[in-house]
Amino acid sequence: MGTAVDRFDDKARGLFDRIGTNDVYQGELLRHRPYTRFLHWMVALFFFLALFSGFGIYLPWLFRWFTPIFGGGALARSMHPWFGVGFCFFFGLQVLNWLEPMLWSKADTEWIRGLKNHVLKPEKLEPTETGFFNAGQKVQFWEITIGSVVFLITGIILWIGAGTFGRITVAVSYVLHDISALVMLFGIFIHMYLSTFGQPGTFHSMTRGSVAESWAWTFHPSWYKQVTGRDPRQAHEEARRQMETGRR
């Protein structure tokens, strides 16, 4: 990461951890700071407002029901893209903020091999080498930010218009940006549930910042054991011995 981007994004992260706060308690590991999860929600925010008035605007047939809550279809589609480039504003952001660990690594590779045994063993443990983010979280990333560029692109050319770009080109746009939109849709329900039912404690990560220790060495045991120093696969073995003590 470029010494300037580090420079902005410590910044940041200092700003928002003055007004913000990190409540961690025994037992739990500090996931995600007041920046991070600042810009998670508005990057959602404005993803779904875009969403449901481009809904509104593009499937007028099936979603008109959408464009009062925009003030009425007029309002609705001045407001499109407005809400886009927030969007992308606020994930460019993400980017910078994410970017260093959602680089690909060797291990990433090998999660990727191993995939389907990752989808099918009855144990939840991750492979002892996942790190801050597996590698289904940097594929999504990365799908998500070209979305992001292709979004960005057509949605200036088709609010600019055929007058500047001819009508081949918006014509062209109107799919990509439809189809961009389609995938990371997809890609967000399965976020959402990996969030909440997928990965049970995700989502807290994200509102107090804050995970289980059971959960960061479980999904991800080499980031448990940057942050602690213990061993994720012993610490899960005293965590399971100490339940089946209790039950006795």
Second form
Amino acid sequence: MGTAVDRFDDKARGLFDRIGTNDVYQGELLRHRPYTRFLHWMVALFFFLALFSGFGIYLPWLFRWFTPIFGGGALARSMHPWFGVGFCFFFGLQVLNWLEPMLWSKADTEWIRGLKNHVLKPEKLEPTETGFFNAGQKVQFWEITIGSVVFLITGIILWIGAGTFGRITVAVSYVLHDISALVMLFGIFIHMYLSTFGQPGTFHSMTRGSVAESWAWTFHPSWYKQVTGRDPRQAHEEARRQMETGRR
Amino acid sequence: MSDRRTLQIKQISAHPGPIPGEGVQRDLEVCKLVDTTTCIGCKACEVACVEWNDMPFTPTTFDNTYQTMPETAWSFWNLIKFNEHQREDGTIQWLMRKDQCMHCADPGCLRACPADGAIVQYSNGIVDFNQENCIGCEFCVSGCPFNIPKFNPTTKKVYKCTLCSDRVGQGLEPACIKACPTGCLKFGSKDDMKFIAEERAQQLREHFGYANAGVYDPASIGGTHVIYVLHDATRPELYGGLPKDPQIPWSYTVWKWLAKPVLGTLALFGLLGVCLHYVTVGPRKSQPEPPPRKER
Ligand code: HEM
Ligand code: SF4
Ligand code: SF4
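Let me have the form predicted in complex with protoporphyrin IX containing FE next, following on from the form predicted alone.
Expanding to the full complex; the earlier chain stays at the top.
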């Protein structure tokens, strides 16, 4: 990545480090710095504002009860594009922030091949090659990146209207805009589940920034090795033995 | 006629549930007939429309033709389109067509509209916009094959010809009809207008040498409640871009009524999926976890 982007990211991270704090206690590791957390929650906020204000326009006979939240249909319609702009803006910054750990690797392809093991018959420990993000998280990230671009282009066309772009362009854009939202919504359900109930301990990384070491060697072994210098499997084995002796 | 209710609602945009009073009374379908062969381009109808609907002044554009402005505007619903058409033999034919909402039997604007009650279709065929329910999304502009609904950036609402539903509801003819000095505009039941139009087209074919004269009442959208007599019905585009085969984009037909609910449900399967995952497979825990309880 270009050095200008790196310098920008470093500056922003530094700025937010001065404002925000992390809670990292013994046996924990810092995972997400304040800048990352700030961006993530701004993205989530604008995503849901745009989603809920869009629902009433998407399927009025089912989601009509969403529009009063925004002060009626007309107001929901006029605010929706601005929510979308906010979403794209903050996610754009997040893309720059996360570009490096999100790059695809050979190990990720392997991970996707073994998807069934991760989902249906979860092996207790992630493959040792799994780094800061696993391949599923990377897919989610790139899906949202592509989706945001589709949102932005089709959204601007819908915003400015058929008078400028022609009625067929608008008619097609509106379908693409919908599909983009549906795919993202589908993914977000899975995302919300995995970062809360589905994988306990993950949520804290986005609130106060830290995760337990055991979380790290279980789900992101390669990252664990990188930050602690210890072998993740060995660390797990030691902890297991300790737990057993403690019981006796 | 004014003692009869002539504006019985037939269709409402984005409306769930039944339509109030639907089918309790039979209505005559109304129709406006525009005979382009007897229009003299006097624009009396333009003035009558602006007057009756109490429109503010709309700035005009001079583009070296007799046309008042390039297309209709939110405050200018009735526009005579002028076209100097050069025929094969080199002579000029001056074509004039009164452009306004066609009050389609299958209105693309109504299909596209996502706001409950912003567009209604009366059972007499009139398609009317209710600005107080309009959310200003402009989907109707994209749904309309005739480029009719026009957005007002100040009120953020869309406006168009009402076929003078306020007058028709009181048993009066639309203002443009009343103003027309040549009788080129007529108003009555759809059956009567269709009959007169066909007669006139036959007359043009048999006595005036317009072999292709005919009636414009496009079947692709189930017909319209404004119909034209044209000198050459095979080339309606000559008359200020009247589409030969007007279509409603599939985004507002197949996508909106079928794919939207179906795919929306599919997206909800994501939610269902994770719930099922939690109660069956269960969460993944950081290792090591305490050993499972032994049954004794
Ligand atoms: C309220 C619902 C949400 C919760 C509880 C949540 C929670 C989290 C957590 C805990 C992480 C960190 C995962 C890790 O460190 O491994 C994360 C990452 C992330 N979040 Fe969210 N998030 C939510 C909504 C969203 C939304 C709406 C978006 C974007 C549209 C989003 C985009 C991302 C992305 C791209 C990542 C990084 C990749 C990944 O972990 O999948 N999140 N989220
Ligand atoms: S001409 Fe356009 S605005 Fe008028 S009824 Fe047909 S689709 Fe609607
Ligand atoms: S702009 Fe047109 S489609 Fe949108 S709510 Fe108003 S009438 Fe309906």
